[in-house]
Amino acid sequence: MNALNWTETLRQQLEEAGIVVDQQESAYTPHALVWQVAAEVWQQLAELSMLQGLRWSAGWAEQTGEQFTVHALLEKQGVYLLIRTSIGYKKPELPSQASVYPAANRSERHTHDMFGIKFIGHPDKRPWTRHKAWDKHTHPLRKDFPVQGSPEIITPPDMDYPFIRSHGAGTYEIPVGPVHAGIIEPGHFRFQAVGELILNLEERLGYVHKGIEKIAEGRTPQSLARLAGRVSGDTTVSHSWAACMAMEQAAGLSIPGRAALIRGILAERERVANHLGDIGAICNDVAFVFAQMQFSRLRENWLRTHATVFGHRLLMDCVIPGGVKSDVSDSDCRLIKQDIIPLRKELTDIITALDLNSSLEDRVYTAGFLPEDIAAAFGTVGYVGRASGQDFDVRRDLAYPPYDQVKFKVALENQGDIASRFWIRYKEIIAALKLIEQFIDLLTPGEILEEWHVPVAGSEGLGIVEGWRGEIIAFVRFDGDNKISRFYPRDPSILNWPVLEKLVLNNIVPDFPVCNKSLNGSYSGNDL
């Protein structure tokens, strides 16, 4: 079934149930519908598009005068779905999604915390971003609350969440952070276990809560999009990349040929370098440090590289609105390219190592499996859900610039367990390093940097990339004086954190390092 199909069936089938839809005009994309409805069908018109398998991708509210409005974005076969609905200002209720799409749950109880709105039929009530910074009855993303709040001298401890307990005999207990043996982020996890076997976990996480969506508003579009760069300092490329595209369409700008270029190869470089590293670190967790000290050995080069190209490891800042911030000579395209040679064939020789390697194997075939339901369910995205069997990826079917100007194929696996997600990682490192070629081959002379376009009060746009963790959605609205209203970043973590509750059932203990590793969440990119 075809896009113009699937949402002309939504549409009749809203209708025969009496929903009536408001299509407004949308300046986002031309791959986005963006639909109005009433508050009371909000759950309705879920349900409805979870029959027709839309994916749920995002949700989050915004104050606009006295009244809330609330987003849900939707997804299928590349093309999305803004749903939207207004709520007042002194009573805000709205049935939930979370009871039809498990990847709603989080989302809202986040938005409860910050905004105070009820979802009503929500099936976990306990709050989720609020630790103990601000009390039941204050939420920060309400206009009226000042930027620096109103902190006690020391946070109290947040010692009563309501965990799952275990019960029966021979079960027990293990918390795990939030404090961990590393330099890692703060995360907690709760096991339920029985002998070495795990029977339940549950995470904990907002431990680092920044204030990302707060202190975005009254920024400058460069304000912001240094901002965005900081959500997940390991995809400052592509968090950038999606608020710099979201302000562009707020002000209906295109950027140079050229600049896209340019930041394809920022956005590839900034995958490698992590494939690099987690390929590694999976391989570290089993005892087995060789393959973690070399794969350490090629990302250092990798990043020497940026800084030598780029001017910094990690390429902070190098994605501004309007295009990027430096261009790139033809010795630093000789110099990209010379660096793929030598990685490529460490690569092969490494990985013939790795794959004949049978204690390896034994520690990762089978280990952490994620059936393709569950992650289908969870709406999970990137090297996760395309390791079982979730075939997307944003910049093949919502091909913006500069992937709509090459072909390169998406790497898919089904068995879905540790093994997949570590060979997803090497192909996408092999299509990574033929998609950065293909990018300086089409390098043209031309200008990197657009004039801005200073939009109008209330000029909104959507951006939607792929990062090397997943598709990123970035929404984003603006005020009067070129000043940002509401920023909203959905880091690809969000939802694929969930499912590590779900792959680690019925591994051992022992196990959840090398799990949890393939998996790879940003506590930064939850914890806004």
The other form holds:
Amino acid sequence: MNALNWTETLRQQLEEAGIVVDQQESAYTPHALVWQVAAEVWQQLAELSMLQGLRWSAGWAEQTGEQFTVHALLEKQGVYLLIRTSIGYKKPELPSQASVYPAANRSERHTHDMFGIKFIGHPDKRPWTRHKAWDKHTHPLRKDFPVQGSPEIITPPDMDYPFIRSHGAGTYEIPVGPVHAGIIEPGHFRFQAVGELILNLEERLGYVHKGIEKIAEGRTPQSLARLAGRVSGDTTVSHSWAACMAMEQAAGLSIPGRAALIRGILAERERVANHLGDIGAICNDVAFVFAQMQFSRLRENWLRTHATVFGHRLLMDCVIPGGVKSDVSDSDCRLIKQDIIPLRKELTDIITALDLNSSLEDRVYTAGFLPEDIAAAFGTVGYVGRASGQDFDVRRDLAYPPYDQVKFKVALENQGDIASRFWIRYKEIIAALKLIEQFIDLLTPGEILEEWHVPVAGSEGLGIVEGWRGEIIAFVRFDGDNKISRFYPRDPSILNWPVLEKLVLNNIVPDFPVCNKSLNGSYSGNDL
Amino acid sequence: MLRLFKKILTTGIVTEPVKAPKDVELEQLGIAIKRHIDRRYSGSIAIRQIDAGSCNGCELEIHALNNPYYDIERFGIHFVASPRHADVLLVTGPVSRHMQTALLRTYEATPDPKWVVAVGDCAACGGEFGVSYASCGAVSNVIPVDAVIAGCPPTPLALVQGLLSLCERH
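Coords for the form predicted in complex with its partner chain, given the form predicted on its own:
Then the entire complex follows, led off by the chain already shown.
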């Protein structure tokens, strides 16, 4: 069935079920269809979409005057369907989609915490993003909530979150975090274990909630791009790209070809840098320090070229609305290309040495197994999804510029264990190196920045890119005067975190760090 | 196994020399030492890193301190897993309100005498996030800060030099 077929089939089924769909014109057709539906059929629409095999990708709300608009983004075969519904400001309620799509669970709880929209029939009534920084009867993303809020001098800890409990002889609980033993972000993990075996794991995140959605309001496009670049510091290029793509759609702007290619180079370089770090860190978590030292050395070499060519080791603020901040000269291109040659050779040497190491194999094969059906049920994206047979990559399936100009293979594995997530990263590095070379060869002289047009009030945009962790969504709506009225970034971690609770089951507690690292979700990108 | 040893031998030692910085250099790097440093620490410090709300950018660069190029342990500076083992708390991020109590408790759990180093622009002044319903802003709004290493994020070199200036023999 091709892409157009499924939208037609779904529409017919909706008609048969008596659901009226109002297809809206939008800036982001043809990549995404926009369907407005009545609030009462919100859940029914999810059920029919589930039957059609659509993946639930993102959900968010916004306040426009005296009403809320709730959005949910679904996807199949690289075609996106944005469904939206409007509900009243007084007693806002909506049938939950979380009972149909587990991926919607935390997202709806976030929307409840931030807007006070009640999702009827939601399987989990607990808060998610809210701890104790604001009262449960106030909602930060409502327009009448001041940015400063009314916090206490010392925000108390969230002591009464009802974790799942275990009973019976021999079971015990291990609370971990929010402050962890390593140099990593804060979050809480609650284990139930028998002996060393993990019976259950529950994540409690939200510790690094910085109010990104709220402080985005009223910003200029340039300032929003900076903020988006700090949603998750390791994904700075892709988050600012997604935000800029959304803003450019809203402004009706198309960026110069050269700028798109440079964005492609930046995003692929970011992917390589993070995968190099991750492969080393996975090995380090099973005490294989040789690999950690080698990969952190390769990563450092790579970052130094970032600094030389783009002026920042992590590539922050290189992507700006309308294009990119700085051009690459011919000598920069030569340096980038020259860098790739020794990296390829060194990777071959190191990977061969690792592949023959039985003590490493013993730890990463079969551990942290994520079956294909669970990966599909949770809508897992990026390398975590692709290591468990989820054949989806925005770069290939949506083919946004510059990826429409190149041919490349998307790596896929179906073993679903830590080793699989290790190998898929290696394959993605190799593919990214090729892409960088292709993009450089395609560069022709030209502009790198399109002049900014002020978008009309109320215009919106939806940026969708493949970050190094997977699919990133950014929704932007403008007010008048070039100011942002709503920004919602959906980091891939939001879809990937829940499967960590699944893939650690029946592993031993000491293997949790390596299981977690193999997934490597962003805490900051999740908590916003 | 032979391939592994061959790779180690052919890679050799890549660690780069870093000199203890002069005051002018520190200023250029955006490093501010606010308080007189206790002399008892000369020689070695144990660091507990706390992410109090950062975007993870600073953590990536702090990680780099342990890579073979910077190899910060050669200076007697090492990262520990508990605040109870630490002399220095290296705090990143604007302090999110949800992390405020955790940061205060970690600070209390660190034995005296102790220093707090705020790392990155957010930790120094609130950075891109500032003070809001969700963020307390700078680290100094929550616990006393002894030194600041600015940057978004600070480079590993700035971090090494900032830390070296703390444990310099006076």
